[in-house]
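Here's a solo chain for you in structure tokens, the form predicted alone.
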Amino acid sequence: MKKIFHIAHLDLKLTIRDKAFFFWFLAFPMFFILIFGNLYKSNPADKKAALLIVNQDRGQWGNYFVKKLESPDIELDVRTSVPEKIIRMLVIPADFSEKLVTQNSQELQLRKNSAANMEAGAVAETKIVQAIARLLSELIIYGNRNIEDFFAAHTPFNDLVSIETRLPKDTVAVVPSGFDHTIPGTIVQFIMMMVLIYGGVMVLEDRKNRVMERILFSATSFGELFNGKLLGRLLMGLMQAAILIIAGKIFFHLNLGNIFLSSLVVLVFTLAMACLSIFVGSVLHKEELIVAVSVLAGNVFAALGGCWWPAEIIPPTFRILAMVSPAYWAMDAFHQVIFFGKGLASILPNLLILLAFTSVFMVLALRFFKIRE
């Protein structure tokens, strides 16, 4: 084991000594985080559950319905005409009172800006449903008496119906957006790129410079050499993840959900990339070719896998295609832990699939691993 750690430590030390280390492991990833984090963060103008009500009703039932909407959890702005810009708006039609008195069905229009905050929208919609339920319950209890005498004779039943304001069970606990999505995506993308580039190039250079051959001439076995190289690339990827997680915690208040489960996802994904990097460094014979293939594969897998944008928003056909990317399974596991609040049982299939990728890459790495040209 000592020899394995010595080989891994040497590879890690050579990586850190590289002049471009700081740029590729921190500066450039932070550039990605800033761009995509700000691109997908929540609309700052819509932090509260604000609801614009355009009350066009000619009777008194419209105003009564507005009172049913009043709550500490929602900020109401009541107007009689539609403004130019809206976040979300409820339109009470002009014949609202007339149709209610004559017991005819009617529709209330709720319009929303596509950039509006999802959580605030869920609260507003819940309050609207709650107001409708309260109004209907009062009318049912009022019975068949003359509806014209309702406001003079009825007793309010504001607590008769209670609706809990929350997102549906087993759906998002925190709406995916901003840096909490972008930083895990950047971690996954740059683990792919950096482990493949640095790990692959170092395998190539060690083979060309006969470093591995000299190691084997010492009292080191083939297994110790291979495992040392594998461990070095694993530590390389974990170092990349640690740097970005620490930066994310300090500068962007990163939320990783269950830190143990998120770390487990990082570990298994990095192990798969460590095996792949040895394979890439073994079959490609030019440094520039390794860099080109690694960058191309890293960016394609990142885009397909949901590192740049949530995979949940892409068309179903592309989501199926994305399953060939290890990044897809890592990001899906991150989303389940961070945004859906799921446990180990939910992400276990993702981890097993990533381990399957690891097994395939391991077989390929062992098959093509070369000591000399």
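Please read all numbers here as calculations on a predicted model, not as lab measurements. Numbering follows the first chain given and starts at 1. Rigid core (definition): largest C-alpha set, two forms, superposition within 1.5 Å. First, how it differs from the form predicted together with the partner chain.
Once the rigid core is overlaid between these two forms, residue 322 does not reach a Cα shift of 2 Å, moving by less than that. Once both forms are fitted on their core, a CA shift of 2 Å or more is seen for residue 145 between these two forms. Remark: with the core as the superposition reference, the CA shift of residue 291 between these two forms stays below 2 Å.
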Given for the second form:
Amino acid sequence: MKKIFHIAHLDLKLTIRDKAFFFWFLAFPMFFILIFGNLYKSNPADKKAALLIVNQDRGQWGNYFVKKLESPDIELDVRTSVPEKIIRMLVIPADFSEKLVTQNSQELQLRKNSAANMEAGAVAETKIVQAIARLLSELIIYGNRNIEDFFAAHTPFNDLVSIETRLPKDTVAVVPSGFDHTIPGTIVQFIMMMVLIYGGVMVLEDRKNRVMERILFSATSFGELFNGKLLGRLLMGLMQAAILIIAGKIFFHLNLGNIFLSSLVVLVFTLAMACLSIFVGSVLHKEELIVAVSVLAGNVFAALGGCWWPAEIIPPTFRILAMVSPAYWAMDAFHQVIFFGKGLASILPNLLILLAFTSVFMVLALRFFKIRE
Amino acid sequence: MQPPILEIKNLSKAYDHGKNPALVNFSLGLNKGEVLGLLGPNGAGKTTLISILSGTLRDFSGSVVFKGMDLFADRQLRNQIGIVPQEMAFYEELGAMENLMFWGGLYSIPEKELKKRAQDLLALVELSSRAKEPIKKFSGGMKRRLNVAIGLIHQPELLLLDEPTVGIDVQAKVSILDIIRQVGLQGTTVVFTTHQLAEVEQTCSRIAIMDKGIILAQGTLNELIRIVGEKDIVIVSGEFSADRFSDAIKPLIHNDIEILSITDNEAHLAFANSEGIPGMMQHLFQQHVSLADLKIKSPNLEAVFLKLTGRSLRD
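Counterpart to the form predicted alone, namely the form predicted together with the partner chain:
The complete assembly is shown below, putting the previous chain first.
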């Protein structure tokens, strides 16, 4: 075991020593994060649950409903006419009081800008539903008395009803910002690219320089050499992930959901890439070829797999095609953990599929692993 | 008498599905503390032999016994053997000290001890002052010296060196041969392959001459010289063909003159009595063989090699 760590440690050391290390492992992925994070970021001006209310009601009930909406979680802006530019707007119609008094059903309109912040929108919508529920509750308590006397007689039960919103188990609890999608996407993409490039090229160079052959001159076995190389590449990928997670936490307040589960996804995905990098480094005979194949595969799988944009928005045909990419299963697992707050049971199929990829790549790596030209 | 530390018996290896034999029933015994020079031209089978002994070449027949045990039965025996390959097999991005620490780490040497050994070896190969510098900045000779040091980091009982002086200048060569001599004097058994006659003459306690996968002769330098006898080697050169020279010299061939080799423009002859040389010159002149130069050499390893293989070592 000590020899495996010894060999792995050297590969990690050589990676860090590379003069392009800082660029490839930090600067370049940060550039990706900034580009895609800003592309998919919601309107920053709408971080608070702001709600514009256009109260066109001719009676008193419109104003009363607005009072029911008041809450520390929401910023209300009440107007009587529709402005030109809106983010999120609730329209109380002119006949609101009239229909309420005559006990007719009615419709409230909630209009949203497509760029509106989803998290704030969820808060506003919850508050609207709560206000409707509170108003209806008060009307039920008031009973069959004369509705015209409501405002004079309602004081005893005004705000008597409070509504607590309990979300079902699988409800979206947190709607992450664009960076919460982009950073895991960039982590997956760069684990893929860096492990394939650095891991593959080092296998090639070690073979050409005959250092792997020389390692086997000692009592080190083939298995120890292979596992050392595998562990080295696993550590490269984990180092890449750690760098981006730390940078993401510091600069973008990254939310990774359950950190244990997110780390598990990173670990299993990196293991698959570690095996693939040994295979790539063993079958390709030129450094330029390894770099080209790795960059091409890394970018295609990243785009298909949902690293650049959520896989949910790509056409169904491409989504089926994307399933051949390990990145797809890693990103899907990240979405389950980060966006939907799901547990191990939900991402277990993803982990098992990634382990299946690992097994296939491991067989290929073992079959083609060459210690000399 | 102690049993040999290394005993190679009937080792055979062929490439291209048996079409190109590299070793043919090769047998060799090596006693503890010996420095053996394995001399042979390119393609003689030297590197194949080292590759088999280092465990990287398979599909051979025969046996190799190291300290009474089958060398390939127990990987742990490799901890007692140091191998210096012909290639500079190390990490050029790392420094000499870092390289030695890495390679030594494969032998489970405690770190403190390993560090000391690395420092001692760097002193031995005269690289102490540049211990931290990346190897890629080293000259060819410095790299060769480090290559040897790596093979010694675990203090092996047997050191195998495959052409350790290839491609370096005279000064670096002398330095490496010095290191080999010192290692031998410290009790390590050494085998090194080369096609440089002078190297084995200067360095080895025993010499084995091999060609086409077999050992042609082995012994000390004096023992080998006796093979050609106490004859002077005469090298004549000029504008003549091999056939023309052969026909012209034929009447002079008797017990005192022996043909070692004849090629176009050059012939090697062995003379028991150097007084016959002027007579030969006159005879060749009368036969209209045009001579440009004549050299007389005392019996040496080159002559032995020439006699055994019928060709010059650098052919």
